[in-house]
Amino acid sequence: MPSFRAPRGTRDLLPEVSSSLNRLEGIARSLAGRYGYREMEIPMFEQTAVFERGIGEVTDVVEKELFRLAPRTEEAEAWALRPEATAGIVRAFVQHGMQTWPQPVRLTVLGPMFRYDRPQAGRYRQFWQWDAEAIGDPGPAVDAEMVEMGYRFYVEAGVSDVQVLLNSIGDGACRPAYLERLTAYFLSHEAGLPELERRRLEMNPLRLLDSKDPAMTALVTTAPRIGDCLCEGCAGHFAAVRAHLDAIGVPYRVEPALVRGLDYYTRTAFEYYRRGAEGQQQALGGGGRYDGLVELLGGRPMPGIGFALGLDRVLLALDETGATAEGVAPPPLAVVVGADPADTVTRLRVASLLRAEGLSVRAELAQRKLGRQLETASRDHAHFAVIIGDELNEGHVQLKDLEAGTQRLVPLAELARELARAAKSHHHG
């Protein structure tokens, strides 16, 4: 056996994972570009601060899963690895003065993120994000719009029968309020609730609505609805965001338990399953609209609202449903191969020229009798053959047709240009 393997929790991504990860990340970013939403990237690690105000200290990315780096000295600052993009974004938002910019400013990142959680099932200690964030409307309308891009994306990746569970959460006008009847509600229970619950009720009451513990299900089921103690200002931009959810065809289940527990976040919160698997281990992606962030990080007064899907959870769900997650590398317009096998300065050189001239060429460098090179040549799915032999003596080369069999004379100062047309015409021969 190996005496290294990978990080407990971590994985290699092999070539055919990779290359499915690749196609999911090619659909993240025609969408964002069709949307209007501008790619930026933001440090794998931000001062540990940024998170404990951008997520909460009191939640369990911040208590138990934040992947941590130790200081080399005492004088330096506490860093974390990001274990998602939105408070990386603000801080850069607010940082780089976009506030100034036109608004909203649709803002992407995609790339890996790091928790240290208990590996399990989908869930790694480093995992790949689609993150997008509209910073400087108030919705509802951008709030549907987030909503359809992500749901889109599962389209498009052939993740089928997907929902969206959709709520509002209220803001500071109304929460207070609601969140006096949750609190007198649970403590009616209070013996009850398990331990970590407890705690819980006296930091953060409505992060018990998304509690994972099974035995939180049935008071979690007969508990006060947020949905009944909304202002009319919420109330109105929730039948809107629906309204508009509605006219563009994206379904969606309103889901009174749904909510986000930190005071920044406001009205509009969304997830995203498969219907069936609606379990708290089973989200694809989710998001929701955040009013109160920049504020937190530095910036003025300013709304916003984002999602994060999960790319790994996305290869689950394609592996589970039976669906291809794989995404085919192209194969190479063309191989260079030699009659002699041991001219592997020719070949090289040859397949060197054409990749000069943007082609995607691979020079068979194995010193093997032509046949088995142009064998070679097929399994790579190569649209064609160049073939250097004798004629090469008088400036030419035989460029063979692998699909249609046929094969012909080219001089070599224009095989650029033939591949060049073949490539994109998708015509042979």
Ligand code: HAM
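Owing to the predicted nature of the structure, the values given are computational and were not obtained by experimental measurement. Positions refer to the first chain, counted from 1. Between two forms, the rigid core is defined as the largest C-alpha subset superposing within 1.5 Å. What changes on going to the form predicted in complex with ligand HAM:
- Annotation: Cα of P102 displaced by less than 2 Å between the two forms, core superposition.
- Core-superposed comparison between the two forms: the CA of V17 stays below a 2 Å shift.
- Relative to the superposed rigid core, the position of the CA of A32 differs between the two forms by less than 2 Å.
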Contents of the next structure:
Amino acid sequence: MPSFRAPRGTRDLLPEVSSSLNRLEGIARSLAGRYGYREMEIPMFEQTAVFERGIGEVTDVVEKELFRLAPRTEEAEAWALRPEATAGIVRAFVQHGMQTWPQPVRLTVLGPMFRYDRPQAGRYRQFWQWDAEAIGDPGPAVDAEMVEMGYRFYVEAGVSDVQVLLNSIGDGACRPAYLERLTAYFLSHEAGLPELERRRLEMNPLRLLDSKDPAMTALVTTAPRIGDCLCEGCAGHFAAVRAHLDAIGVPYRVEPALVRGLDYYTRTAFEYYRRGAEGQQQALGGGGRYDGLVELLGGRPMPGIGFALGLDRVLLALDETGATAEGVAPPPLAVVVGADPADTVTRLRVASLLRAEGLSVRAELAQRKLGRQLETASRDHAHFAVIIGDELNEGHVQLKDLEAGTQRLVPLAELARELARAAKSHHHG
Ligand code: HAM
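Switch from the form predicted alone to the form predicted in complex with ligand HAM and give that structure.
Okay, now the whole complex, with that chain kicking things off.
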């Protein structure tokens, strides 16, 4: 027999982890609601061009990490699994004419993303993001609000030691001059550049600053900083974002080397790290402003800002601090057992009836003696056992309180109401 395993870089989320992820998604949904973001879904795959144009062709995400789908026919369009949500959301924004909606349009997406990355702890080929985007507001207040919403997520999730790193990476007015300086700098050190970075220097010099190659660390540290080259508009915007963050009490640290790894960013860029892990490549989340992206994907010019928080990394952080969610399944209110082990039909029918009334009920389907059935009911920490016996001929069942040890006869027609009342008085079910 072959032994099948989950693909490299993916993992099964067993119920305990899955319930922790659900808890995080619940916090995200609650925050999104409070901040006025509306949830939507976008496809898990798009035309490859959406990512190439949106994220940028000369980026790690597109060059190395895109999960391209093999076309089934010659003329088929090229598709790829989504490595992130922003490009797809903006594609949808343009496609559905959201420019005409009241601005800004606040949207959020929760779900798995796919990157063909080299797997390691905290870096997976399928991972979960909470993504939020505000499209149509040039900032700076919405920038601060976005940074704050992400920060609050970590607080509410229980990751207490999160640090916001903040930078401005300029715009079309000031970036060209900066890129010239940057290119000249790296050219003067060309001999020390790894092959990939040498090639990128011509195409996209900014990407050298977020290179994952350890050989680049020293060179990047002494490279010219975009912050020293900001135009008046960008410098003013950055100062105003900081002033808003100060005013609402969100702690942050300006990090002049922060440039992010995707091409669509302009002006505000930010990342969330656990304190002490800032230098590493394992950000808990990140985002920024993308004032050119809507136009790039075929819409009329429209500013935007957003973030994506990596939920897998939050789960890892919570694991490390021991703040995991409860792992056990909630006990059923009642288990339906029967004197006739073979009569699974009646047990299933009674359980089904109770569940239709909204009660959490398990039917004992193993064909064991009544005593053994009652044992598993107690083991499951059920509060009640519904015992089916000969009384059913007169329309009655026994209702046994497994905690109190008491038992009484209840008409089947009143069973759901009885159980619901008991559940309420026991804060149970
Ligand atoms: P990103 O920085 O590429 O930004 O990803 C955001 C977060 O997703 C990362 O900080 C990390 O926590 C998580 N993440 C990324 N790759 C992996 C992986 N292979 N395994 C586990 N977690 C991962 C974006 O995706 C942008 N779309 C954010 C954005 C939204 N900017 C504007 N709007």
